[in-house]
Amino acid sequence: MIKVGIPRGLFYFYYYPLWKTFFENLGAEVVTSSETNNKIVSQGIDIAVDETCFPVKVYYGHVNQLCNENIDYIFIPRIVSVELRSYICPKFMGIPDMIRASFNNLPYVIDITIDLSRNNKELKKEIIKVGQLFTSNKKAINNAYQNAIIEQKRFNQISKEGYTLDEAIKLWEGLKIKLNTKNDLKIGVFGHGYSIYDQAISMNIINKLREMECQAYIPEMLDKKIIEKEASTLPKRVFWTIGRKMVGGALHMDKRTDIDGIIYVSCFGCGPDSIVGEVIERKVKNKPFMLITVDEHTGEAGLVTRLEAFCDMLRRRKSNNESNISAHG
């Protein structure tokens, strides 16, 4: 049988789902990598360059153990748009690139171009061109995508019950999961998903979160409607999408009563990350907010000091009756 690996790094969290099954509809099995741990991150930051930021030397790692894995394919997509009239970061276009630069032992590289800032008629052609390389019968492909555009949904529904992204990948493999629901407060969490929803990369913060009591509120959970209104008051559009979902979610949450405070986990080296994040922070009026940056630094306590200092925070206002007073002095 035919391999395909799939790297668990970047935009593995937001479509894994899409491409397993459009894979495995075309009679292939699919390989991922591990969970990133020390001995991926390290070797990824051996492998990339200095100027990457920290995702992207992770997906660096994870690509490395895949090519130890005597598969067939390596998917490595490039990423130019999501949805109409709006980008991803810079970085996605040039990942196949600067994959084959680094490596010398990869394996053929599907890097489909996914762009989808006018149409999807290129999109659909792509589709054609990856899906002949498992059949030449086009109405198998085209069945074949169509099912994985129902398996994503499925997936998207799951991660609206407030599962991290990664989380709801494995429910909808068929694993268990079961939320801690005791809590006393409610965190709004925000950063890109390949940051906040890898555990090695965010330092697992939403499961300490939780540990502490605190339940965590991320985008997902939010209406698209919402967050576009909400996006939409800032004087020039946000066109990275996930950008806009940050700041528009955050807006949001800001305004919500039912919500304590609000987290941006920022990766060092993120150039969207230096313009969003600041943005979040200077117009979040309302409530306490706290922003992380992370990079290849693995020592945690920093780390736990800052959220447990948060939740006590949050905590004494909330029990003081705190709330008429300035989040920002």
Second form
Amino acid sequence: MIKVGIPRGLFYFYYYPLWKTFFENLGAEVVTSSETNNKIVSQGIDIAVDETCFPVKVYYGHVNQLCNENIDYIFIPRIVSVELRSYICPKFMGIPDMIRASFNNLPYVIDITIDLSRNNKELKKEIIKVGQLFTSNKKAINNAYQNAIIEQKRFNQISKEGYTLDEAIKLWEGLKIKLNTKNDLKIGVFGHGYSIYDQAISMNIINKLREMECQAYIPEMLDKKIIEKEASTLPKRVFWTIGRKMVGGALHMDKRTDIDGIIYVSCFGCGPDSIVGEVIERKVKNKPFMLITVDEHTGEAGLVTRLEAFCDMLRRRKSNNESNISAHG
Amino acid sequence: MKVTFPHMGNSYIAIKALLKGLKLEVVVPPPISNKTYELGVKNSPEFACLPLKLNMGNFIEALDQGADTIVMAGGWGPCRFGYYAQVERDILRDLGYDFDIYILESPDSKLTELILQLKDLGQNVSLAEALKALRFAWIKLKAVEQMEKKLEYYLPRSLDKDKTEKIYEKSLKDIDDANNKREINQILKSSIKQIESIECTNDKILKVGLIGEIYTILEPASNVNIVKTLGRLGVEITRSTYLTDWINDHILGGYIKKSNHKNIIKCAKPYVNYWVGGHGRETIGYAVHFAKQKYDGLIQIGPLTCMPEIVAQSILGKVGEEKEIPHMTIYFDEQSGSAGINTRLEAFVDMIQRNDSFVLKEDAKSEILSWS
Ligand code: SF4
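Same protein, different form: I have the form predicted alone, so give me the form predicted together with its partner chain.
Next comes the full complex, and the chain you just saw is listed first.
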């Protein structure tokens, strides 16, 4: 069977179900790299240029692992834009070229270009081009893609229920996960999905919060309309898709009475984060806000201390508020 | 209304002429100094890139000198630049400054829109007056660039480098002061004559292509004045970005002069096969272009964390290897001290010099062999 490798980084967290279904429907076997571990991180750091952001370095590590596996293709899409007049990040636009220039033992790269910034005319052509690597039957390709979209929707539905994208992928694949629902704090947690839901990059921040009996309230749980509505209150549209989701989500949570605080996890060296983090910090006025910057040198202990301090503060605040209310009421 | 705008190299000369032509009072920010750096760094998001910080410094200094209106360009991504003005406005307002801001949201859209935006900005100017102002600004821009190119060519060659620089500086000042086209032509004629009359070395001059992000390439204060530093080390620089070309390619749709842009995009293949924002693809395109023209080396520059340039940097190694051209990448931020960077530049020049003499020797050897 033809084997297609999909590195477990960057777009993986957002679109894995789509691409996995598509390739499997075309008769291929899909292979992923393992969850990010120290070896993947250190190899990524070795191969990528120093100045690039942590998630891209980690992605290099995943590609490297797959290169040593027996696969026929490696899937490295060029995701320029997934909606009108918006982008993800220049690095997403250049990633197949960057990878090609940095490895010399790469399997054949499938590098479909997805650019919906102006229209989606090209998308169909690109999908057929990829499908034709496996079959010449255009109808089969179309069917595979339709099925893929159905599966992606199912996955999106799961991720609305408070699971991280990483967990939602596992649930989508049939695994069972039970969330600890004992919590007294609700904290909005923002950041690029491939950072905060990658346990190595974010040092498992979501689970750490859960262990501290906080519910991590993530943007995937919000309705797209709500996000867009809040984001559109800015004088200029944020032209990074994920960035806009963060801004809109944070503004919305800032108004909600059930949210106790907001955390933004930014990656050191991330371009969009340096602006989006600033915008959110300025606009979040009602809730305690904490910006955490992570990179390959961030220590776990320091992170735990900061999270604990933040939670303590939120709890104190909460009990003060409650006693205030009862005093007056 | 007193208008200001951010610095970017010598472009202030043309922008000032343009705004004056629109009958506006202009406050040019003081040249970028340590103080500009300090103000900018102190009042910008920590991880923003250097151009944003220097913009902030420019604005604060200009507002303190009485400016009450800022003109700034915008854009629609994916590079951060498109969102600068938004962040800058909010920070300045929070600092307590009272000002208006005009954001020209059109670097990639239509010229006609831009002209209309400019006309609106002006104080009761007719369309004809706005066009006249634009034309005069363009003439100044071209003149300035001509002098920049002369400096790039003559500084490494001239035996009296101080004098060469002085003539250049003086010519800029005169162009800035000039009131009409005739004056500009006279200034050009006499400055060029002076620069060309300085005695030159007969040594072979090393040629280096300077590639990378537009602001860092155009603003000497953001790049430890790399053109002059290298010129004094006897290296001739050719840049990937000249402002008149950039305007011709991106705003005028190649209307005014023949454009090399398509060729550069072609050169970037197969290394960069799509637009990657900013000038990432052009950086690689020019790397290949300069390599084809047998340049001795490439220096890529950009602000630290510049995304399109990181894409390009990740690919430049492969280009260098396949096209056999030495290269280095330098990123600038507020911590880049000129001492450290000068050392790196000297080492690089040393290296390409040795490389070059090595090639010469090889040539000499084959000559001897063919004679024997
Ligand atoms: S958005 Fe930020 S973290 Fe993601 S690839 Fe771009 S620079 Fe890296």
